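This document starts with one chain, in the form predicted alone, laid out as structure tokens.
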Amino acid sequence: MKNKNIKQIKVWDLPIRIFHWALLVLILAALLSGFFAPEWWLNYHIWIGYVIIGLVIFRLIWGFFGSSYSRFVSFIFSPKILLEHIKGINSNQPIYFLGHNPLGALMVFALLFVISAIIISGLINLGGIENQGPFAFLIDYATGFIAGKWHIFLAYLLIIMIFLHILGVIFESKISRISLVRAMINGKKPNLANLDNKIAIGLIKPQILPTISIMAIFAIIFIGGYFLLSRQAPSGFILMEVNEDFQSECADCHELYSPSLLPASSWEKMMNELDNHFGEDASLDIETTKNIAAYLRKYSAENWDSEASNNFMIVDNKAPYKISETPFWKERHKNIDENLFKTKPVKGKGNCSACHADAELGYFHDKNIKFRNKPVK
């Protein structure tokens, strides 16, 4: 504002300004890590999400215990005021609000709602698809898959809303000739309404102690609940019994593959063709063959509910028991440098445990990928 005689009033308190810029940085980090980072960055994406949860909880609490213009009550407007505000914009004579204007207030509530929905869908997706997080014991793969679709849709919606928010800030800054960005940095806006100072800034002061107390309660509940629920066995995995024939005979030539990586029909076909097992004769006596075949059927992909089992059930009809020929394997490894599979630590596409530390268990958590996309000599 060019008129230096107009007094600047502190509108935005320090906590609300820190919240605003911290949320902006973390949302950008979440979007970048979610859309562009490799799979093994999932843990970073998750922890960014947990920090965002803390920020959203703080904002909800601060909406009741913060200073005047941070409280929700200060920017809940009637439809009449909203319409008057829109008419003022159309006539190029907008009503001046020291705090949030009606359209800005709607965006604040909408952003908090969408961000909360993204967090919830993300936790459900994490539990159902990755079998991790506080809901891993409760959510099945199908539910997690649907939640993942919503998670991505809401992320795109959030991007659109952020874009509209930025346009709104630019537009309002232009028509009012007040830098709203600067106001959110130093907390000050001009008292254009020439209100009495006490009326302008309000008489409501922030209540720090109740805010800290409630935040502490939420932190205890969240952290305690997280560790308690995370210790529950994931719903999609099976604790397999030990089969000595399976371990001794199969591990004699190659690593042990989790039975969850192929459907029962593929394992059955493999066990019926041991005389031509990938170009070699791996025939076993009848009893041993039956024992291993029964074990593979018992723990085949149909009996699990993990990301791997649900996707590896779809096989290539020309190579029904070759895991690296399944559509899911090809899709997940399409961006991997072919030279990686030729290096000594890996020694081929069939050596899952060379890159996946938990391959034998059938987990295949993204965080346990070891070599990633760089050839290792």
The other form holds:
Amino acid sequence: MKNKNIKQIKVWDLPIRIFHWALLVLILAALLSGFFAPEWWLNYHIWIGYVIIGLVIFRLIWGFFGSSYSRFVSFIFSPKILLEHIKGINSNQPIYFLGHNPLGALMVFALLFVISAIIISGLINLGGIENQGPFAFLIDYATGFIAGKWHIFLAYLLIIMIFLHILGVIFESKISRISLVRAMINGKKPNLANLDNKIAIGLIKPQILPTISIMAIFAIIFIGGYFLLSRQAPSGFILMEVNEDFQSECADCHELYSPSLLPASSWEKMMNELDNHFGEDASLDIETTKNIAAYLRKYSAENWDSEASNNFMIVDNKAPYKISETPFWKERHKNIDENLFKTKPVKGKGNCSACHADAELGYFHDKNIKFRNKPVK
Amino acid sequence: MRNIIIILIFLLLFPLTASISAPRDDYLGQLEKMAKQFDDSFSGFSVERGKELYFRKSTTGKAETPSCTTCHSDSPLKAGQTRAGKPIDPMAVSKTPSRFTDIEKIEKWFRRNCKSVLGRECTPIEKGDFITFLMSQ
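So that was the form predicted alone. Now I'd like the form predicted in complex with its partner chain, please.
Below: every chain and molecule of the assembly, starting with the one above.
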């Protein structure tokens, strides 16, 4: 900086700086875990999301009770000032703002908005597809599916916005010869303002007590709401009553498969061909066959709303009742080494519970995948 | 005194052991009657023939299951495994005392497994031989 005599002003208070860098780290962690981590890391991704919710709520409250430059009023600009700012940049005589400049401020609001939208779409996706989280009781698979598309689209948008934000910071640092990055670390900027927003000079003290109280209220509402809601039965999971015939006759040769894993038409075909069941005679007396067939029909994939049931509805016509031949099954397990299915303790593709702790319930939640790259004991 | 206690314990246990094996004996009795109707020259079940059936390699059944040993392992004293990988208790009665004690279950599995391996149902003689062999193990 050329002029050392110019007074340094504390622009960014400590909470806003912590917020900024914590958000950066968490968003990076969320993006990495979302795009690259294996499915069974989903829980980490979700917990990162919950912490981001806390940060965003803090930021919104701090926008009303923080110190001068943290407050939203200090960076809500009229279109006129925005235009002047752009003109200034164009004519190489940029106006210097102590706090956020008008374009930067727009980006701040846009970032907060997009991050919130990502979190909401993520929670809807989680509730609909994975049947977990606070909205599991409310959201069906189809809605969760659309929310998932938005979640990913918005994540890409966020990446682009982060790049623009960084470009803006580099550009502004260059033309003003003040490192904005350093300012966000030590909080100080030189007081060169030739035009500043209305409250910039009159320094406002942050109001800690209201901030903490409101944060506490939000925490109670959110944490209480989370526990209350996430304990509700997920939508689309009817409680299957126990069918003794099914439980004893269909678990002699392999584990019990949830009726929700195949469509009714597939079950019907299977029950009609029990005397040639995958190269074995698995026939039963007529009474028992009928009883089991009715049970399977009642809780078939059409009558259930999990990620697995929605996707196993599409079967391979050459093997209409082999779950491990459905397109979705093959797609989801294509990265698994064939040899793993042959060796202990897996011993076969149909041995779902060797890798999925909740297989018998038909849930197949990502978090319950016991399998890492090697089989775990 | 000691002898009396031992005798008492035996007396108490006797109905228990008897009640476990009773259905098996009933079933063998039924099979024997059927076997006589099936074959006039029948003169009792044979451990040897049962053993032969247990280890027989068959080509008349389903390709996936050429023999009883496919699932019941190559020794009646050892645990077997279904094709899907689920363990099966040893077939020998000495290893698994509850073997052949539930008539519905025996009938169901004879029907299925004989059809899978031999391509037909087993005869009463084959069934009796099979059980007799496994009781001797």
